[in-house]
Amino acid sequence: MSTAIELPPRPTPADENKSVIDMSKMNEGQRAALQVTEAARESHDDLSFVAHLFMGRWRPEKLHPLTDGDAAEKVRADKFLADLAAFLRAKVDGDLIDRTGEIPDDVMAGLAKLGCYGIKVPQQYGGLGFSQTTYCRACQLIASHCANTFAHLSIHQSVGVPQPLMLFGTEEQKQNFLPRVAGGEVSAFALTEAGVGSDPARMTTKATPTEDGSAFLLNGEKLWCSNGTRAGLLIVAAQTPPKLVDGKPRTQITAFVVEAKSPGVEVVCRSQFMGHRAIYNGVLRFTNVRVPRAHIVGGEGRGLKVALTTLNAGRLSIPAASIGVAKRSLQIAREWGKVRIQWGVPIGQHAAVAEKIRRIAAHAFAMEAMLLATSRIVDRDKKADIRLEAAMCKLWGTEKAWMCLDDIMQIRGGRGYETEQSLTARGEKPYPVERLMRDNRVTTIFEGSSEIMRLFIMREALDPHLRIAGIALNTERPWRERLGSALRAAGFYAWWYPRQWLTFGGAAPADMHPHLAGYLEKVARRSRRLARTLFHQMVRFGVQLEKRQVLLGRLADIGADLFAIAAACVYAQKLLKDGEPEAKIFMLVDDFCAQALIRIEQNFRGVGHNADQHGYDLAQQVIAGEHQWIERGIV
């Protein structure tokens, strides 16, 4: 469906500090946090496929067709991945790395020789210069074998020095630092603090300009800095002197490249975790660390934008790893389901076990489809808006990978709970289910927890509505502005809202197989239902909607499942074009879509029929100590 009325333009530089969100009832801490975060948000006028879905607009051309990558790169990439797989099998002992908490020096040297520390770094700076798709294939391969090795390389490239410099670095910074990190010098990212998770306005690490203005003195402490205990270079986010906005100081966050060997940089301790035991994660302290002004990344005061954009771009490595885990789970389920005999037949023939195997297979297929579709968008246009798609890949992929691991643990039974070393000692094949579970539990937490991802998705989904009607609802804006905004919004919604009730429209691309086209048309219809449901909740709750986090989570999950169905169909069409048998592909697509559509309907019903408020009230009573009697009988 075409758009007859366009969205208002993004704010101009002169208006960028005037929020469309009403902050009048917020305390100073809430206001500061929102101001800092909103100022750092990326700006895109060309909405992505998922952003259009939330507005009830059908834009399949944003995903379809799923094109092949560069032919010349494919030859290089296939050889690189084959060499990497051979190296992993021959040299990387995932169980030993897990037990010792150390990645051997010869393994790191071998990875560096293969170019694994600079997979996406352009060749002119000493890297391999591969695409996002090839990088994700490498992440999937490594994570299926050893999560510690994956985390080490992914942190280095996705959020360490390479990614921020490729996105925001000056030419001088790229020439100085990219060859070092591409060659194997480990890098890390220092953002989190003990009292600061997703609240950057409370950051306590400060960078104070020197008297001559040529450098900054960095002071503070960072928590959970992965790779930090082995890194040679760090990206560090810190508060720089505040900027006056409308006569009031506004928190400024700036990102710096810091030499880890600089005087005043101290590794306070190395953190230990349930899994990822060789992650080299630690607490770093900075005491009067001199950092040249030339080491600022992206400009003074733009550090949070650097961090958030880097996380968006680098976030795809985690769902790539999740695919590797899901596929490894499927491999184990297939093999064990055939050889383990119970009650006279292989366990894979028992319906309860078959249900789990079916679930793993269907979701591994859909996970790969979502990531491949998103990666190809990046490969076509490095500046494309993939915020929603990347967030959904991360949220949906990590949660479904955990589901797959839970299923394979149950299928393996006691053997799944047993360590590889113990299985080997007893003479059994050492499937690493226990290690996989420990290593992958954190994926729904780091680089944006599932809860934060859902709120992030819905903030982005609400953005078009805020641009249309936000000023009208903002009591801090002049009444003339609010009235003008209200009139424009009324005109837009008088046209837009009735269209969300149409039962027709949303045709699949002409070259889509009819079997797949039917599912895409279901996505189009449900996107309009999603759009009007979101609008109804906006009308019902107004500015209080942002507090209805469980409700917003249901809408985010609906959007993620719709994206998953669309991506699965686009990927399936590509596979058919490549010569894969229809029956094999349609079996997977049909099964996945059946599961996803059931979830979608359940979430739609949950929007109107739920116990959210009652549950919230109970939780507050528990926190207040009114139900401590339940805790009787424990030590």
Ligand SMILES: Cc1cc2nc3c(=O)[nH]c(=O)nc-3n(C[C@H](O)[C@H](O)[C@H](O)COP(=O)(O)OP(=O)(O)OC[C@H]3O[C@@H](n4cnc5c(N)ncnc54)[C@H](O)[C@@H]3O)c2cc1C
Contents of the next structure:
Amino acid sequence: MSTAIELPPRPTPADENKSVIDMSKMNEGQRAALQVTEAARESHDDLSFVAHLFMGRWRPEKLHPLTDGDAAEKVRADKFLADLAAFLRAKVDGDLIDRTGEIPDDVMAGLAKLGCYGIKVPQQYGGLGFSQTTYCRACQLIASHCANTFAHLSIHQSVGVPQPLMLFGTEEQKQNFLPRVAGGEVSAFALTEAGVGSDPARMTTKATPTEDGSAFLLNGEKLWCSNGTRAGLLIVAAQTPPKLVDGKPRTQITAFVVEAKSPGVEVVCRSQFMGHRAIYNGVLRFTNVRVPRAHIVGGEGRGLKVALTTLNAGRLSIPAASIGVAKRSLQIAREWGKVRIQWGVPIGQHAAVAEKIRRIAAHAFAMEAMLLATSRIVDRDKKADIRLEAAMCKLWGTEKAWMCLDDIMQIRGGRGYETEQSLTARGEKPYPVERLMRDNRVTTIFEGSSEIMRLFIMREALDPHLRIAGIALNTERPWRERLGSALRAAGFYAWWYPRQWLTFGGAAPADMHPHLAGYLEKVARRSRRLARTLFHQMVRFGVQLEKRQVLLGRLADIGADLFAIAAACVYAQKLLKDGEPEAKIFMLVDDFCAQALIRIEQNFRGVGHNADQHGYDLAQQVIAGEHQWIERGIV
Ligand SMILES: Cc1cc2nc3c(=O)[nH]c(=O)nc-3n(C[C@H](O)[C@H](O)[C@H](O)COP(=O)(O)OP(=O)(O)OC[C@H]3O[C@@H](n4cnc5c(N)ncnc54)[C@H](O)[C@@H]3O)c2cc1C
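Mind pulling up the form predicted in complex with the ligand next to the form predicted alone we just looked at?
Every chain and every other molecule in the complex is listed next, the one we just looked at coming first.
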């Protein structure tokens, strides 16, 4: 296979407001939403492993070999994690926290003493200075025990003050705020509003510059701010005065660090949810809150970029928690599958139950592989492009964790549905399946819902094509520019497209065990099929492709499963190198790959054979009330 994809240069800051996407047929709301998110996109020249997969290119060296990381850190990290595990067992009662909706002060103090509020914060700013991998291991550990404690710590450091300041903060901001948050002062992140969920362009919270320009006055209301009722510091996203682009005002979103005790900051109410009952989530109101200009994070108008970039690495804490949940499900399945006897044998020996146990084991293994592979990329190069990998870890990990929870609920039967308190009262072992399920349902919704993750993945997957051919298809660009772009695109595709039909190429790294190499070659072949399928859909639907969300979703899912197989093989190779027996590791790899390859095949088939349009039409009829008669007979 050829080694280079010639891409046009990424947009310069001056050009980044001119999207390559044709927005001429969009309504104002759609156009505004897209303009804001397009302007906030990160852009990298060096494509990641997954970005290459979508282009049919095979770059295993981006994942392999999976190393141990820094040896000195590992010694320190192992001790920290052992202390943390001991603290969780001794002091953190997940059931009590769930029932009372409160994390006791002594638990927070104990976590602060361990350094849990600044796991990744550099030591020079008072944190533990650990890597992304160690942070993820800590998240997994905590979430396997108590989702509330996990959410509290992860929101604080993944999206609260530490992560955005580490990425975008000025030296003065780092020195002022990082020691406070690393020491245990709680922080929160306020983006969502009643009208702003997945679409930040509609944000109404405003930050108006003061007359002398030294500060801003913040006014508005933020919804569902986790940690918000206990936070000392907040990251708040607000609209600042619009910028003129091509003579038209363009929404600007800016991120600020706000002292929660500032006059005018008010907790309007505390929100209550199905799970995460101690998440200290609330509605926050800001009335003429004075925020110094020096508290802007990342520059005026770059707030969404700060939020989206923060979420790339920040978002890895949620799949880390998903691994904790999947492993806990596996532990319960192993114990209960052996001791619960029905129809004369342990239930784990009934094929229908064994199928679920197998599914949990294989996916817990693959989830860990994906996250390890991605965390290691971050640890090697903090500026590396992991947008696709991180989004896939989040999308795939949270959906597969939910599948595992559904399986363990079924395996536990009626006891799965029973609360821990009730199980304890009857003298039974209180496995927390009911609590785990309530707490974890939200993970496919917050920090980027699954639907938004699929769109995000496909936007990034399409980026090389948009950079090559987007201008040619964009009716808003001058014809000369379009013609030039069309000629360049023709040259590129004449070279690229035939290569997507090659049945050879895509060798595994030389040091890979032949058994694993076989799977990697399958991934390489299917990545070319994925690339040409995506290309065919682009040709078929043109600019309308972005509306085919179900179709794009299938392609995103194929990409995620291919990444999962590749990561599983790379992880397996590391385990073999560490001395794990082949037979044991291959049992898991074989089972996972069999399941993932079946899903991939089904998704490929669904691209050509589906009832997507029919289904969409039915949904529109339902919304229009044409099938309201089906609702007859309910209260
Ligand atoms: C427990 C909890 C804690 C939270 N903590 C915080 C926090 O700390 N800070 C904060 O700022 N926010 C927080 N949120 C808000 C959270 O991030 C949002 O709920 C999330 O962004 C989704 O927004 P929404 O709920 O308004 O859904 P909506 O945006 O209204 O979406 C509703 C549905 O439509 C789908 N959808 C929306 N747009 C599209 C599209 N273009 N294409 C296809 N499907 C689409 C969504 O995926 C979803 O399924 C929290 C929410 C909860 C429940």
